[in-house]
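Heads up, the chain below is alone and in the form predicted on its own; it's given as structure tokens.
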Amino acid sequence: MTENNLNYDQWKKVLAEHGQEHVLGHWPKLTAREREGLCQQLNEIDFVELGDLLAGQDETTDFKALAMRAASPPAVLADGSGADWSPAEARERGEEALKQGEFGAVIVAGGQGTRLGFDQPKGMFSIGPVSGRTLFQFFVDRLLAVNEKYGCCIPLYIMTSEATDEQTRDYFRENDNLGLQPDDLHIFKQGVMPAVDSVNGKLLMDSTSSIALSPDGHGGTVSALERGGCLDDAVRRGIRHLAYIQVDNPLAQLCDPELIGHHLMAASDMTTQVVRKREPMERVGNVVLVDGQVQIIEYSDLPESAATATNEDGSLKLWAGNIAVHMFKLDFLRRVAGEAASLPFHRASKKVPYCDESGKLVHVDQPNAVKFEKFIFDLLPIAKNAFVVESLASEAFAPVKNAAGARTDTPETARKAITDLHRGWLEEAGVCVDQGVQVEINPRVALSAGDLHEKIEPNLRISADQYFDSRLES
């Protein structure tokens, strides 16, 4: 008997025990290897977690009767108050530990350029206005340069999908890793779920040798750490705590001093970066207070009625805007990557094109399958002393996720964000920049506004665009 054989009977025995045996209704006309590939995506599905959230056993939300009783979470705000330091007590000790290279920094990029018009992963988007660096760029930079500045070596790990590995593990070796140390440098990419005709629970087919699956969500970043050997290294190398960020906010704060002093001064388990909402409805998750456990409310659950409450003053009762950045106790992560329902399943109601029975790809213009994501901000709940820090957007949350002519997250709003902000800087610094001029400063010249008022010459006039790398003259 062959091995491939000896799969297709171990298979054929399971599915049916699930009701799943139609995964191999193509397999004798399928090739060595397509069988193969078809064994190995079977290997990756827990079915008996499958079975419990097709039986509805996953758990669910009264989000209405949640919002009714959020409240503002505990979070030191932009203008410093709300904590028992000060933000240059939070400064002082978060240099410190990077000084002592407590941290490690993870970024999520999973994503393609699709709604960009770009069909490369999302993280090689040219986003630099004068420049032209990438996003992922954007990040390396920082890096390298809170490296110089602090003396440091801050391991990058960054989580793939399966769509955007390869193309992710090439561009960092076509690039020379971008200025990073081979050793660290950490590329590791997410687990997936099957996407299930939402009718019948049934797995989709997107082809007959291949399972229709896609990335487990963001929340899979712990268990895919974990997988990738990624917490070992970090244990290894004496990281204590790590920085998280997604790739497609150029301004994200990557292991920004001040944001890892609150952190530790908060001695919190894991610690969220937001900001002010625009508009009460806006497309973000709300970080709330709930029975005294911060949590949050995507703007897709949150009842109208609780988004628009105000204060007496006329401000958002619940402001917070989540913007996907946090800081992680590496202990804490290490724990809940053991326990299963650290992080519960959240179903989606999505467009898939599926393989029917005669081995036809059938597209829909309706919803008709399920998929299931893991959320990172999940863990806030179960978080020793999960604590919020807000800071202004003009400064760190500029997100790209729309294409050009969209009201708001383009590219275009985000290079004018980038420009506003290191145009003040300039300005700080005593520099004057000419109206509709575009300036872009490398992180290795300048962190902040500060760093620039010794390196700079001051009256300097910039009349045309320019980017500031190594010359800090024009």
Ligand code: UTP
Contents of the next structure:
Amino acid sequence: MTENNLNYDQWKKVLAEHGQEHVLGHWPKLTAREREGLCQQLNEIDFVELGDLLAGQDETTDFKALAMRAASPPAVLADGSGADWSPAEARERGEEALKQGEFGAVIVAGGQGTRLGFDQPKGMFSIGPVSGRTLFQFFVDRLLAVNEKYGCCIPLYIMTSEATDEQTRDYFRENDNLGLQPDDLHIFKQGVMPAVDSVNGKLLMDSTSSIALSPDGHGGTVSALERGGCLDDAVRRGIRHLAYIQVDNPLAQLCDPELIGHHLMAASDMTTQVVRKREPMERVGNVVLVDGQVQIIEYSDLPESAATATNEDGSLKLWAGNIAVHMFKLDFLRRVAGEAASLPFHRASKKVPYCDESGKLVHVDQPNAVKFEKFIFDLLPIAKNAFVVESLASEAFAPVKNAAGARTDTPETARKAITDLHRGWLEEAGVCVDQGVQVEINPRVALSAGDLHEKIEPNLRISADQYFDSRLES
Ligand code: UTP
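Switching from the form predicted on its own: structure of the form predicted in complex with uridine 5'-triphosphate?
Next comes the full complex, and the chain you just saw is listed first.
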């Protein structure tokens, strides 16, 4: 009996037990290499977990009922109110923690970016309005600037997926790690989940020898950080907290000292940055307090009556919109990484092309499949002292989700937000920027408006698009 046959027999038994034996339907016609690939995929699937999901045993949360009990979360507001400490004290504490090397950075970049329609990993998308810098460059420049300013050396952990891993690694290798020391950059891959037929729960195949697998959601970060050795690496470096952002928000304030300071002053396991919702039914997750726990209720789960409820002054009761910028105590992540069930799966109905019994690929125009994903923000309810920090969208949130031409969250809206923010910094420092001119400031020149004051030439006038890379003359 060959090793493949042995694997075949074993898998046949396991698959039969779970009603998935069709996966081996084309086995006799597969090459040795294809068989090996299929077995590798099967190894990545937890069939007991999948069985529970298919049986619906995990579905316990009644979000609508939760929403009716939801209140505003404990938060420091953008004007600095709401906490027992001032923004200045928070900043000082954050700066100290950065100088002590207590922080590492995590960027999740495993998503498939289907809405943007870019055929490379989103991190490689050019977003700089004048410089054309990529999203990855934006964040690495920012980290290098923070390193320079505070004399620290923040390691960067980038999560990729099967869809983005190879190109991301090539990109960093071919571009000298964008200036990071090799030891300070760790690229690690997230796990996968199979897509199943929404009618009968059967695993979908994308070819005769391959199961349709997709990334397990940004909630997969926790176990992937552990599997990839990043949590151990962070411990080895004496890191105590990780700052987390998603790759598609070029304004994300990665390792901002004030934000870090609030997280530390609140002695929080997990702190999340939010922006005020522009409208009650805005399509963002709502950060709320329910029964003493901070958690996120997706806009789709929030009844209109809860979304539109107001305080006496007319402001929204549930005002805090999730922007997916979080800070975690490392010990908290290490603890939850060991608890397999710490994050629930969410279901999404998707269109997934599949290979039928005859081996033909069938394209679909209606959702035919269920995908399972974990969400990182589901850690909030189990975090001790979970805390919320409000920021202004104009300073912290410009997501790149949709392709050009869509109404919101496009590359154009993000580029405009970058140039508007930097124009504001320049004007605050006394610079005159002509109407219609685009400006962009590299973080190594200034991480905030305050940094510019020290460096700016008096009476500078900018009348053509300009990227401030290292010098500030026009
Ligand atoms: P989105 O949920 O917006 O998905 O991810 P996306 O892949 O960027 O875009 P669509 O939905 O296919 O159009 C938000 C962030 O979470 C990361 C993405 O890379 C993005 O930074 N993410 C998402 C992962 O790293 N892994 C996942 O499994 C899902």
